[in-house]
Each structure stands twice: as structure tokens, then as C-alpha cells.
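First comes one chain, alone, set out as C-alpha cells in the form predicted alone.
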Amino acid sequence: MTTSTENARPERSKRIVDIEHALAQVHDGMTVAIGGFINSSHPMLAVRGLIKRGVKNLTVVGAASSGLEIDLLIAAGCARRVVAPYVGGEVLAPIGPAFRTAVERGKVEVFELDEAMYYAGLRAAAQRVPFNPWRSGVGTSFPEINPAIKTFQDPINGETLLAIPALNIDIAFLHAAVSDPYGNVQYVGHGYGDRAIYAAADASFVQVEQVVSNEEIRKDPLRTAIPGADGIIRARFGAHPYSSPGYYTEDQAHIRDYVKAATAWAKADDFGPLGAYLDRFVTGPADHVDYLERVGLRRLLALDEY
């Protein structure tokens, strides 16, 4: 005779966590990746949380084209080293003002590489090998500027190639449209380079605008970009002031306010406006809702895509 316990089906493990649980996994000196693309899809709830916790000496792996979320981490003193081919806000800021200033003053080290090398490094990390062989860039000054990139002789054909070191990531923070409770994440649109970051990271936490049922995910399983995040964080408007495709556009006025404050530090060595911005929108808010209230409901609702 079987018991009800013996007949019970095992329950799937839900991956929904709060932001504090995710942030508690990060410690000084770790390598942390931040997903998204220039002015879109950055996990800003996590970025502000890292700053508020006072984490230091991070190696920050940005996107192939990072936005000012990396600039903000630099301005707050969290980053020691930056791995990203680009840090800026396009027309809103051709180059991140805090990024440029910190590098020029020797406060932040830059791991020089181009976008193709960036993805080669992520691929090596995902494959758990020390480097990825790469032909493009042979004969350039990349190995001189970045000693971590090595030239070597291919043992098969004897040609000179570059060895792009693996970009090993301890923890990745990403932002997407939806996930089910079990960590199956789907984007609206492309999802940029987040898939490659996820594959290279030891652990990934994904903010989403909405948690949906597994049945909803299984309606179109080919859209599932991340099939098992370590943690899912509910974060409506969690990418603000950047866009979240399918939900809202970037808040250009807010981004310009940040750029103005960071530029005052860069050009006049005046940290006052930047400190005021950090106090009002990063360290000051008690939680995400408090942050959104400081931004203002009217402004948030005005960020329509059409």
C-alpha cells in the first residue's frame, strides 16, 4: 500500500528572491557584470543597491556598449576596474563623464578590448577555458595596451593569433521583461548581450518587469533567453532611468540631470552636484518605491513607447 507522500510529485524550486538577498551575494573585490545596452535595460535597482551597500573594489564587466550605469558605479566609488568597450549615453553623453575623469586621474583601471574581443572573452568563460583564440586585432597595439591579451602561434596552422582571456564573472545582474517563478526569462526584442553574460557568469540575478506563469512562458519557448536564472527579482520600473522594451522609454530628462552633475565633477572638480544626485536618488531612498516616488508618478507614466 502506497502512502500519499510516496505519490506526491516533487515541487519545482521557485527562484523569486528579494533584492537584498541578491545584493548580499556581492562582496568587495568581486567581478560583477551589469547587463543592458547603452540607454536600455540596465538593472538599476541592483546598481543603486550595490552603491547603497558601499561595495568597493569591484571589477565591473559592462555590456559591449555600456551605458551610464557603469558611470554611476564609478562616481560612487564602487569600481576599481572596468571591462567594457564603451561607456556612455550616445547623444546624451558621448562618453561617461565620471568614467573619463576617474580613468584620467588613475582611480579606475580599464581593461582595453573591442566588442569582438569582449564576446570572445565571454565565450571563453562560458566554455570554462582560459582563453579564446582570435584573429582580428593581430598586428594592432592591443597586446601592448592590454598585456592580458597575448599573441601566440597556432599549433595547428602556425599562424599568429591573439589569446583573449576569459572574462570570468562571479555574479551578473540583468534586466528583462518577464520570467516565470522558476527563472525562465524572456525579453521583448533582442535582449542585447545578456545571454552571453549569463553564460559566462557563475550566478545570475535577473530583474523583471513582471512575473508570469510557466504556462505563459511555454506558449513560446523559443523566446526564452535565460533558461534558469539563480534569482528573479520583481522590479517594475527597475531599469529607470533607462528604457525597458515593451514597457517604457528612457527618461532623458533624468539622465541629463545625472550627466550635468557628473560633468561638474569632471570639469570643475566639483563633487557637490554629483553628491546631491546620489543622496536624492541612490543612497537617500529607503527602497525602490521611495525612489519611484522621488522620480514622480507623472514622469514615469509619461515614458510611453508610442
The other form holds:
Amino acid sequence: MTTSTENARPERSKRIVDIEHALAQVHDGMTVAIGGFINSSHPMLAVRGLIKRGVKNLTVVGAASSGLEIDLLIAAGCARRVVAPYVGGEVLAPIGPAFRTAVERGKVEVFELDEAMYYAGLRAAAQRVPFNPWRSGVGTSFPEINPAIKTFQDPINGETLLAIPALNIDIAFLHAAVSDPYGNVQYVGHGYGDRAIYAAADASFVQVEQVVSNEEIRKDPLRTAIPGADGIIRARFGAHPYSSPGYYTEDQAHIRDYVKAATAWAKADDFGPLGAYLDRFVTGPADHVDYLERVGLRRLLALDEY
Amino acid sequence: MTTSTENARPERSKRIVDIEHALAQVHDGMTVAIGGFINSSHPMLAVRGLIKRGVKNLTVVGAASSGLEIDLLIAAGCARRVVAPYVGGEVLAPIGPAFRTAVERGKVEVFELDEAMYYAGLRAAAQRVPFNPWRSGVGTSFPEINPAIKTFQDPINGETLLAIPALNIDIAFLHAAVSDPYGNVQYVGHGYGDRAIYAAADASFVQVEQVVSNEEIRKDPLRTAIPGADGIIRARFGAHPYSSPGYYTEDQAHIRDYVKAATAWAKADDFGPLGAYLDRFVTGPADHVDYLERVGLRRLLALDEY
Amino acid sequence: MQSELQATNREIMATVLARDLADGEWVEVGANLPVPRAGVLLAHLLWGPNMTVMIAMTKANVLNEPVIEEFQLITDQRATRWAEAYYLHDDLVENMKFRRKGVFFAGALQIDRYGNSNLIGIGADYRALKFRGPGAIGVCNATVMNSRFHLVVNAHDKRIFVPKCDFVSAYGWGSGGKDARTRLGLPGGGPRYVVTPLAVMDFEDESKRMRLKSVHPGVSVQQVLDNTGFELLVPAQVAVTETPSADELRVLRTRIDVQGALRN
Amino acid sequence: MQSELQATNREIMATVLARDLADGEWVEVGANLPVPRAGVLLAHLLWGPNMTVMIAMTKANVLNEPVIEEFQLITDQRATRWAEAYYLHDDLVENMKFRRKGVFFAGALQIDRYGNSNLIGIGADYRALKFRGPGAIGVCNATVMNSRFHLVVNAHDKRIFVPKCDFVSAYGWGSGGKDARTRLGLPGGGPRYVVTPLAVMDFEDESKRMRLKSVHPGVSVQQVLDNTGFELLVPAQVAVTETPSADELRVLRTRIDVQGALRN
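Now the other one: the form predicted together with its partner chain, given that the block above is the form predicted alone.
So here's everything in the complex, that chain up top.
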């Protein structure tokens, strides 16, 4: 430890990192969380980057309701296990086609749980306890088909409850509206379950549409949802093809193209269209800007909310 | 159920109630929570009102760190049991004098717990489970001196944990900055643990410095901490002698006068000064405005934050 | 298209759900669930001004909106513009006291005679599903913690109405009996109605077996029985489902479902 | 009052705490705890620019404040004006992963030779306490979940340093041994220093018995032993507590403790 004179005051370190630096922290077999909610706010630089780097055997913790970003990780062969109460795209895809296919073919294991169990598990991780109890689910198939969930008698009243194990996350990837250079992250809207994912993770990297000044963050500190991400990634249009609240809506045409490709694999066992999608939009682009150019600026700027 | 024509659209009911209406819901023996934090944001119309009505045998759930508002309820003989990890006034009173005295004399029982156990119990109530597990406290005296807290082996890993029982609250009284007429409550600042108390309570009444329009609330809906209190009580200077963030600081002179009176009871077994305090400021005033007049407008307007 | 005065089956379904809702109740308007959405809004606009209506995870103030725009996706940020408050998603799913005033609407891949239902998948062996479903979302919990729920499906056939669900992701009345839920420590509300394009079913008080309550106009009792994969209780008299009043139909078509999701 | 160059005992205590803190750590600045407050801010300003300093339940940005005003009460709203973020109080107390980088400071009514401590009360019988304490606040949990903690007391006497605490509200090293904590499933950090107006103590590596580490300038070893109610381990050589450097003292007096809380 060293001291300094007032003339050479120590300076605070910026936490803005390159996406590749963040991705390099991920190793085969880790538990990685992907934030957002169905068709919004997924950290797509991270998702595409993990695929491009060929990471394997991940346990992927999706959002409470996950979208097709998880489907894509499955399609590309990165995920061995998925922790998600739902994988789909609502009207764009009632069930994730690659999710459905990979599970039916035994290529991916599902940690079966509902949204309340999901948050009970995330909270246990954040609280550093091995489990949290939950009532709903007693009488259902969940403890049968997910042996990690145990039925037990509560030590206070002897009631029958489920014990939901802690869902510890090695690294969380999130996408938000803004951050200052020091990792104080703010959303437009409430950020879905991202806060709960952040609290359950040992490390977190947050993509943002824009880096803003610390003074801007301090104008409304109550809005700071994540008080210190480990790394901030500059990522304009970084949730594309999903929406980024306050910035752009989802790109339905792009999502439908993906669904079509993944459905060909599911229905006709034809990986061709999915391979072509991956080549064009995931492994092919040199970087995020190259990806956006392949999507096309005209398309991107047509995604205004109003 | 009746339908209506567009000319006679049904209207939304306002939730602004008189303090006496709210207090009339409280009966002897109930579990009542009082929000705020040490020297701030206590719902003092409710505290003084409960005393004036002579409610008895309450289980009082204080804030995670309670202040002298709980001491006052104890001094006035309303509380049979106190659930609070701390009762004091920081530098103004390291330990609540009436709390100390009543406990030492066996007049009040303490549900002994620390802040983490407190929130574990509140959350269990909100989650409608009989308990939540917690790790800290294993090896300490808590499970011995509070037999409601059980040591148990967790059903997942067999680790030793504490089971903290649900802290169900019949009625919560809180004090906040503003609400619209429909019970959408916003704070200046984060409102300490008030949200957690609200979630654990079957009913909640919130005092506010000001009632604002629904449109004002909708300008920043993320700030709405309580999305629907059962009743809103108009209460300018309603936290006095404690601070109300964004409105006024605590009245240290008034608090010190109370502490002096309560200490006379504690140290010299002389209830006289405390009786006089209660007469003058609690049972004597006809209503809240009368209380404020006894305090004095000059004193109140000297409590500016800046 | 239907005549101006005649309600479609989906408008009738929405009206059935609306009429079960009382003022002051708490309800979620899911995206891409046009029938429950319309039912909730109909009740809210006509007799439930104090209902709390959640849209896109916000507490929405739409009571005086002339036209309530429909959003396709639950993540559509534009649907948050009516917000008075946001529900953090974890609070929404974990803070359960407010759900005592809640009413929930659930879909299903399979439903059995006791109102147990399945969103997980189809197949005898969980490790080798014939059809993998989307997952239970929040349905397992919401069907326990709300005061009651309704099963709402877009088709009425023997693939959905089965003697036994392959998996149960939302508990109904178990293997029957009015104490089936409380015996397990679950709140006793449970499933009230099952609403389909053909009919409305409820559950007989003692056995909690599914029972035909009413058939929609133009639907025969036999048609319902032929499309149900288990024995439905049928009362001596089966009513025809009540159709929306002229006022209700007007509000549905001019304020709630202007785009006609229920009319196509 | 002390000379310009000589530090007071409380300034020395603050410096001891400061020197244990490393850049990047997470620390709470409590109200009405002037010694730990000054220690935290000293480390933050001089070598910990990336420390997270919590003031009044906010993540405070005070690094470039010329003078950091002291607030008497933790609820003083004015202390929130430096906020970058708020910690909801329940999140602060329940979200525990960030505390792996945390360092905590605890007071006590009683402390035993293994660093177990008591804030509950004094007396053999919990139902008939001779002295009722304020309660454990968040100390039970914070002393478990942070990477380590220091016990800091304003007096050094036999009422505080007792052979056995009447009640244990914060677990230290139990009945001794380096695995005393991990055996119970508690993180192994535990108490590191005990800092008093007379001396600094730490805990011997194997037995985890309390050991004299240094005496403050002008204090004798015997004076410490005479005021400690149990046998303290005393090494062959007892150092004198290091005093603040001129730079540290200047920053303490001109930026952190302008009002002189540590000098009176």
C-alpha cells in the first residue's frame, strides 16, 4: 500500500472493457447467465461471442422467461444444461425450436423449474445459503423430474415445502441502457430480472447502449439498478435482434428468419439453414459493427419505438 | 356486478383516509409494524394515535433499526412484544431508555434477531412460506434466547442453518414523501426497509407529507415503492420529531427532551417526566395540528435540511 | 366475419372471464393472450374501476383511455407508458400477499378431469419426450398463490383434455376432493372455470371433477363430450353460455379490441 | 489538544484500521462511529480510489470532495447527496455476494478471548438481564459475510474484555482453533484486529486466542493486561502502534475530520 500527495491523487479505474476481454473469462463447463426477457434486452454481443469462441458444455441460466438467445446458444452447441422456466419467443415462436429439438433428442438437459423457483434459487445464491423454500410446486411433477429440488418438512411448522437449491452463477452477461465508466448501471424500465441475476453471480459484464458521465448517473441514483458491474461493454444496438427499452423495438423479420432456420432443423432435421444463419450473423462477422452492417443500417433505424 | 354506459363510467375510489379510520383497524393483541429507520420517517400520527386510543398487548414490529418511536410505544404500555434488531437513537440515545427499562423489568418481551434474520422473516411472510433459512447466527446465542428460531440441517447439502419464522404483520404504518390519491407511494430516497414491511403486511396505511396527482406519480413510475397502500393519511410534518427525507431534519431538542424524560423512569423509577411528556405531546393534543402547534411553528420551520 | 350484434366465440369467452371478475381484484394482462386480456379489460372498464391491471409488468392506468392499444409482446416498452408503478419481476413472483386478491389465467398442453395441467411436455418418459413444451413460466406458482384461476385454451380436443397429464406443472384438484389442495398446504382457490371455444366447464363442489357448465351458442353437448378425452360430468340442464350485452360488445369492439383479434 | 505533529489515540486507531484496507474493498461508513469512518476515508483517499464506500446506505462518490462533511445520524438525508446508487436496506442485508470484498467494523458490550462479542445485554439470565443492550443490529450477519472484521471499542476495561460473554451476538473464533468458523459453515475471515484506546490486538494463527499486537504510544503492556479480564497472549516483543505519517495526519485533519471528532 502506498500513499500519495494531494498533487498525485490516486484515480478511480474505469471499468469499460472490450467484449473479447469479458468473453475470455468464460471457460467450458462454466455456469453463465444471460439476462433480458423473452424478446428484449439480451446481451447479444456476449451470446454471439460465446458461440464464435466455441465455448462448450455451459450451464446456461436464462432469464425467468428466456427468449431465442438461449435457443441460439443451444443451436450452436454451447449449452449442455439450461436453467430456464420458459424458452420461446411468444407469438414469434411459442417454443424455442432448437430448445425443443435438442431436449427431445437428449442433447440438452433442462433444469426444470418455474419462475418462482427460479428466483428462489437465484436468491439463495445471492444470500449464500444452499437453498430457499417454496410452497408452490408441492403436488406437481417438478420434484420428480428435477431431482435437485427436494420435498421436505419445514423445521418450524412441519409443512411440506420444496427446497430449491442455490443457482450460483459464475459469470452474468446483461444488457442495459446506460452506465457510467465505473459500472453504475441504469435501465429504461425495471430491467426485468437482471438485478436478481446480478446478485446471484460472482462476476457480471453489462453491455450498454451508451456510456454516460458519473454526474449523469448521480442525477438520479435511485435509478442505479446495478451498483458496480465488473465490466461495462459499449454496445449500441447490442440487444439486436431483440428490443432495448427506450432505444429500439425487436427486429421481428430477423427473428422470424432465425425461427425459420431453426425450425428446419427441428422439423426436417436439416441444419443447413441454421448453419447459414450462424455463418452469416454469428461466426462470420469480424465484430459487432460488421454484424450490424450485415443487418443493415436501414433495417436498424427502422426499429424506432415511436 | 353491474355494467354502466359510457356516460356514467365507474370511477376509481380514492384511498385517502383519516388517521382515526386507520387506527380503528388496530385491536389489542395485533401485530403492528412501524416503518422508518432510527431517527427518520416514522409514522408518528399512528404511533401517537395508538397510544391515545390505549391499544394494548401489541406485538410491535419495528424497523430493522428502530428508533425511539418504539421506545415511546413501550413507555406508554402499548407493546407486549417487540420485534426489532435494535431500539435506540444513535448518539441521541445509544439504547432506548424505556425499551431497556421495560425489558429489564420483564414488562416487554424481545423477539431477539439481527437485521438479516429480520428481513428473512419479513420475506417469508411476503412469500407465504413458514420460514426462510439463514446462515449467520449459527454458533451464536440467537437460537437459544429466541426459541422461535430453530437450528436445522438443510435438505440439500445437510449444512447447519437457522430457520427464521415468517414475521406476518396484521397492519403496517409507514411514512413517506408523497402518494397519489390511489395509494401509489413514492419516497425521497429509498425508504429504508419500508418496502419489505409493506410486502409482509396484510394491510398498510401510509402517512405522506403531500398528496400529489396521479399524473405526477406517472412521470416516474419506477420511483413508486408501494404500488397500492390500503390507506393514505395526509400528514405534513407527520414524522416529527424524526426526519422526513427531502422535507425536514429530526428535531434533536425534542428527542433529547423525550430521552431525558424516559431516562428518569429508567434510572430513578420516576415516571413523572414521562407522564408529563405523554400528556403534553401524545394524549393531550386534540389532533395532529394541535400537536404541531404545541411543538411550535417556529421550531418546525427551523428543521430545514439546507 | 360476424354480424354487428352477434358475438364471436372468443368474445363470448372473454365475457365469461370478465363476469367472474369483481372490482378490487388484481389481474395480469399477458401479451398474446387476447381472450383473457379482453376479459380483464372489459371488467375493469365496466364494473371494476378499482381492479389493479398489470400490463407489461407495470400497474397500468388505462381506465380513461379511449382505446387501449393491444401489444403483441410482453416486452413491448410502449405498453409501459400507462404505468403508475413497475413490478420488479422477482418481487412480482416472490411477494405473494397481494396475490390473495389475484385472479390468474393459464394455458396448457394437457388438462385432466381434476383441472391439473401440463406445460412441460408430452411423453411417458421425461428423459425422452415426444414433444417438449415451452416450460411452466410462472404458471406453477400463480395457480397456487392467486385467489383462483381459469384454464383458457384455444382448442377443445382430446389431445388437450386427457385422462391423465403426462406431467403436472400446475396443480388443480389433484386426484379430486374439495380438500385436495388444502391437504397439501396449498391455498384452496384453485381452478374455477375451464374456458374453450366450445364450452365453459367448472368443477363439481365435492368431487372437484370437471363438469360442463354451459355450451356456447350453436355448440351441442355431444360435440363437447366427443372432444373431451375423459368423462365430463353433465348436469341435467346445460345452459347456453351467456353472450355479451350490447353495451359489453360495444366496449369490447370500440375500446378493447379495435383491431379485432377476437373477431378473426 | 495535541500538537500539530502528534496524533491522538483515536487518530492512531483510525490509521490502524486504514492500513488494513486495500483498494477495491467494500466498506460501510456508519454514523456516529468516527474512528472507523476516518479509517475508511483515509484509505479511500490515499490508496483506495476503487474502494466502494457506503455512506447513509448509498454508494458515495467522495473521492474528489475537498472536505467530507461528517454526519451524526445514519438517516441524515444530506449524507446521500454524493450517491451514485442506493442500497435498498433489505438488499444490503440479504444480497451477500458483494460482501466477499467487504470489511466490517463492530462495537460490543463484551468481548472474550476468542473475539466472540455481545450486543444483547449483560446478565446470567436472558429473561432477567441486569443490563439490556441495544440489540445486534446487523452485526451478527455482517461479521459472518464480510471478508473480515475489526472490533473497535471506545474503552479498554474488564467490563468489556471478559472471560466469557453472557451472550454471543457476533461469532468470532468460538472456543478457539483456526477451523472454528469453517466447522460451522461460516466463512473463515472472522475478526482480525481488536482496536482500543490502549492497544491493537490480533488473534494467534493456530489457537485464535487474542494476542497483543501493539500498544499505542505512551501505553505500557502492563496497563493493557491490567485492563483485560482474561489472559492475553503477549509476544516477546510488543511493538508500539505505528502512528500516522505527516501526509496521513494532514489528510485526516483537513479533509476527513475537520471538526475534530478524533481530536477531542
